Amino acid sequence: MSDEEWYDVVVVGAGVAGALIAKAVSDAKLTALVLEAGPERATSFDGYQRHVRHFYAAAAKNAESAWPPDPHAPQPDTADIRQGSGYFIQRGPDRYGSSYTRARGGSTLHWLGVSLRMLPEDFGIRTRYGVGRDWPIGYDELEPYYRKAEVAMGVSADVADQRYHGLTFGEGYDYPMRRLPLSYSDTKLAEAIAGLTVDVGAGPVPVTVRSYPAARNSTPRPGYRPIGTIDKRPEGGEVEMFVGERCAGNTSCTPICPIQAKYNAGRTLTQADDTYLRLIPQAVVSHIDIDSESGQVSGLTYLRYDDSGFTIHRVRGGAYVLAAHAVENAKLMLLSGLGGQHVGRNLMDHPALYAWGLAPEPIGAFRGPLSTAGIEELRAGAFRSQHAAFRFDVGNDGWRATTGAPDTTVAAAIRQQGLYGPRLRESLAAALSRQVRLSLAVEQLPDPANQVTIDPSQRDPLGIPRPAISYQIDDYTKAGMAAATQVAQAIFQRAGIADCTDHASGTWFPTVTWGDQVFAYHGMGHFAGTHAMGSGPHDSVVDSYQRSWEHRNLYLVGSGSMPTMGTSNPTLTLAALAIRTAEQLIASMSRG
């Protein structure tokens, strides 16, 4: 084992939530390690562009096609879970359907951008339902720190789109940037549904298609000035390249946006004072240790690896922050018997479905941004008290994610209807330019049966055991599945749209049953819930600053610390909570 080195405050896992807090704590001029289990391959220009070239040669475009993990560090792939095989040990009896990358920039490198704020009932869902938990704190509490992630990762949006179901904003604020603008597939289908209405819970709900808060970068308000491409070079200077400072309109936002016009995390470490800030790339933490009389932590060992095999080496702060993400947190306490009975409990996500048609007439499918609009209209009401909340994702990307278009649109064309020549030309034109995908997002509630454990008989190539999922989808999503349903069949019907939303012969999904009705889910990547925030040991791991109730100078931050997310991706959420924790861990440090 190496020498043991000390910092102010140590922080486990690169992505956003680790990144906010290191840049805080160095912003302060506090010392900050990070720990980062994956490498560091997409800090400068040509790094990233070859991740780029990856994904464009990869045969399935899923959202690990650009990210490929080291062996070392494995993570979870979507294109495993139909065999149960990969990191992931599924133990059932649904299959968890969502991923995570490990590297520098963690999830951030692949998610979409959606930054929705989680509505004021989301929080108190237990008191105003009946189902769920509430949280500790509310709306109001997290507002101001809602404003601070939302400059901090760069958000494009208007606060006049974004008033609804009791969001309220500070005052005179409105978002980083203005809006993306809506797609032209989005202002035909606004136009096709206005003044539709659809019956769920106790009345009619009006529906309508609106722009959503992104983090990608778009016209800047006064003020504020969008962070595009940044070439990190090997002798250690930065220069700004001048692309990435407008979305140009990519259709691959997920898993990667090829002018880098979408925030990542490694653009927050990025503007981080070295001087104060290290980072260490491909270094595993394996274990926590603590100190028997006090109860606080006394360091970390970790294991820093390259080609020819690892090292074993400690170090030691003053605080510690685990950010490695819901499931690898969960797993590192787990693998040193702290947390207690609630460590790894609650996990959740989206189950997501789709529903796909054809438009009657050319609605721009393929053109723009992946997504640019949702419908939002579901998220509140209280027929939560019966079944979950949804929204929709309103897709630019055809039948992409459900058939595997627009390859196997030509393939059918061509082998099933025998075109060539002109005729192949004029069927693609006409087929390809009416694609319409909707995404339909489902709550789901933290149940303690749905856990990550660890299983010391499989271990990764460092000899850590891997996380095993026990997850089941409930009756209460279920049936939010089937009213999403319905939802997306009456925008349909009022929109000319023809459906074709065919399971058996789309992209594979696992499924789940209610009643008569076969839903084909996947997972939206949304994990929360494994350490769950709460108002004391008896229900919760940490408190309202991620701040664990065993051991007082560790947090554990991220969407893992959700009681629960509602129906917004967590994102925001769990960036909001990272600087309101570095701020309460600064105060605590300053104040000795």
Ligand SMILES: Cc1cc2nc3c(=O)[nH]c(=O)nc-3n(C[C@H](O)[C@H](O)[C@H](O)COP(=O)(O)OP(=O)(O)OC[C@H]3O[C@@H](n4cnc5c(N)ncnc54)[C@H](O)[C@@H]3O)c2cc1C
Contents of the next structure:
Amino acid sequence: MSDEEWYDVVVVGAGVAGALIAKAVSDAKLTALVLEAGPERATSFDGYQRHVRHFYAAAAKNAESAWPPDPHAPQPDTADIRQGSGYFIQRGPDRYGSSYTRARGGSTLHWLGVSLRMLPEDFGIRTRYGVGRDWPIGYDELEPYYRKAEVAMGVSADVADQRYHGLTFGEGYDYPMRRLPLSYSDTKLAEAIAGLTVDVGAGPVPVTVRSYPAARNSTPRPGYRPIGTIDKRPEGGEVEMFVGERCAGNTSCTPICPIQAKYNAGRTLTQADDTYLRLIPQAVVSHIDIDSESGQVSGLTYLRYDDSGFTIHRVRGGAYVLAAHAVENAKLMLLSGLGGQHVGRNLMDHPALYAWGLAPEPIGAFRGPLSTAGIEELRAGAFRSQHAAFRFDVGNDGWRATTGAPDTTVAAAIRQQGLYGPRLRESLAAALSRQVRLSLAVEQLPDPANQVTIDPSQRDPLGIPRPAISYQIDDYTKAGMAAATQVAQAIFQRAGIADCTDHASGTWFPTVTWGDQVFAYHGMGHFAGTHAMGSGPHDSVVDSYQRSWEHRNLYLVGSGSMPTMGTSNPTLTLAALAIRTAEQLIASMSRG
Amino acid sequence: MQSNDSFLALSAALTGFSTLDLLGTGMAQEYQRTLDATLPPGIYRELLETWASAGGGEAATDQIMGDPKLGPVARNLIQLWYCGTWSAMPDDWRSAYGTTPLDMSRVVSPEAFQAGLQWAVAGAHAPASGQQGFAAWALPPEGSS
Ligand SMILES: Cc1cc2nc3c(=O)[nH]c(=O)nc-3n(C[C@H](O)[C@H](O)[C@H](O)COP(=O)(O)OP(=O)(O)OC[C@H]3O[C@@H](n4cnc5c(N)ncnc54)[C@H](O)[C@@H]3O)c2cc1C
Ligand code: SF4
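What I would like now is the form predicted together with this ligand, since the data block earlier showed the form predicted on its own; can you produce it?
Entire complex below, previous chain first.
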């Protein structure tokens, strides 16, 4: 074919995993091509602002509301979960509640930015607690890459807060930026629960409110220059350099930070040298071609679309990196008949519950980043042989996620309480500022039955089969939900917070039952496990470098490679893994 | 009284904010147009006239709020000011008083979302606009002890 080109490395997907690898490859003066399924609309300031306005005007302000998909590269939308409709074919028995974004920048365009490391014990829970699987590498091997990922993504935190559950940091290291200030409500809650201990089955544990590491710009430490708003145009950017170099408290990290103080993968791509890195947007990879003799990948087929239709192309390279995220990576392998029995299996998430209440006094809800602190003590402990570990996010956004406040609070005051005039204003002033929200994110173990498959009878507009998802939340996780609920109640009680948690009156979410308890859960967007790493082809798809056991010039990167997830949001870990992969890949190419 | 003034005065009575505060949002004209275009013909005018002829004070406001025809309109007007959204009129109201193509639940405009009084009343700001500045979230909110 005339347009068949060759690159040192061909990367599928311009999310954080693909961006970090492509940038590292291009920094090493090797050529990288990034094929991105979605559009490239947000590289200039004006293009990005159009997404901000789209969010303002959206009727439902959910995680997807700023990032409408191109119909040619459809994506899941949490608004479809209730009907069981949309891009995912939900096979049940439970609904999979998460989404991702298909556009240049990927899901970091709408992520929250929580950047926790996994705990040392998370890498070996089979050995330690007899559940889940062990990783083929441990914390110590990944630690230097965590540091590199924290610098690459711009993470704000103080090491002094983060030394818990055995977490260690390199000698003399601290995060590139100081921690974001805790919110007033964090401080109030911390004071109110000082000295509280809880017991979830392994003895009393003190709980504290702690700042968590976030990929949002704060005050830099010496030698680090934060990157804010990107404004890439042919004629050069026009936005003042400092916009977004510090978080300004827009209370909108998800779905869109208006000033780009929050990291997104577009930033990494924009910093790469265009001489070595080429990105083609609106290019959907549809097939991985294998050389039948060597078993190596011989090329990728992709479909380039615009409003008038699409054309078919083929590209070749020295190595191929699938960075299309957990579901799309698995889908591509399945579409190509590759990967053996493990591909698509062990799909995980952090099914999460909300608890909400009214504080005894104004705590300043609806200000600051959506959250700045968490409760991390229950991420580890001997109870993990019995039930799931969990962590809490302490919200700064009132009941926005839980009930749709403040709009729903206003509607209730007008329509149910019949208030108007000064009484309405006073009542809302008293209520809104006191709204408290906790997110209870619960660990989920790998289960081969939780699986992504493809359904050739249901295709997207380019004719590519859509992903089907079988998913069940097991007793281990449900028992963790029960324990987490107990802890949330103890916290509310100690803090004098009136517990208003009532999923029947809150935003609709799917439910699971556990004894006589009903839990309404939502997805955290933490897809993992679909091409897990392991000790050999008998138990896994990739090795610890995310290199396919079967096709040695193929890498599958991202949270799909994670055999277990513990309780940390996965992106920092997948970024650390990607940087480690890039190093190995570049070294192997330089060796020739 | 000009209709603009009476619209503002009625809005102030309904929302608990002063006419100055309401003017400050820059939304008054857009909301007048929204009411006029979204309600069946004549009802917006009837709302203002009824309120004015009842004396325009607290008693007039109570009367409007209790009126089967105008009460639901007034509640929607409050919601417009607080949230920047319009809620489709209830079915029984529509069958009694009519409807228009615009009478559907929606965010009236990006500006309306940002200008919602609900954010001010919470001591906050609309998400992704009206940022308070680095670390402002660490300070006590207005009115706290
Ligand atoms: C609401 C929400 C909040 C979140 N908050 C956090 C958080 O606070 N902390 C955290 O750690 N994680 C968070 N996450 C998860 C985080 O967003 C993801 O883990 C991360 O963005 C995944 O990065 P990735 O590069 O692997 O994939 P993605 O960012 O999804 O990028 C994959 C890219 O591949 C492209 N692609 C897909 N298919 C093809 C194809 N066939 N051909 C070419 N290109 C293709 C896509 O268009 C996309 O651009 C959140 C997720 C959600 C939904
Ligand atoms: S709080 Fe606002 S400015 Fe800060 S990161 Fe989140 S959206 Fe951006």
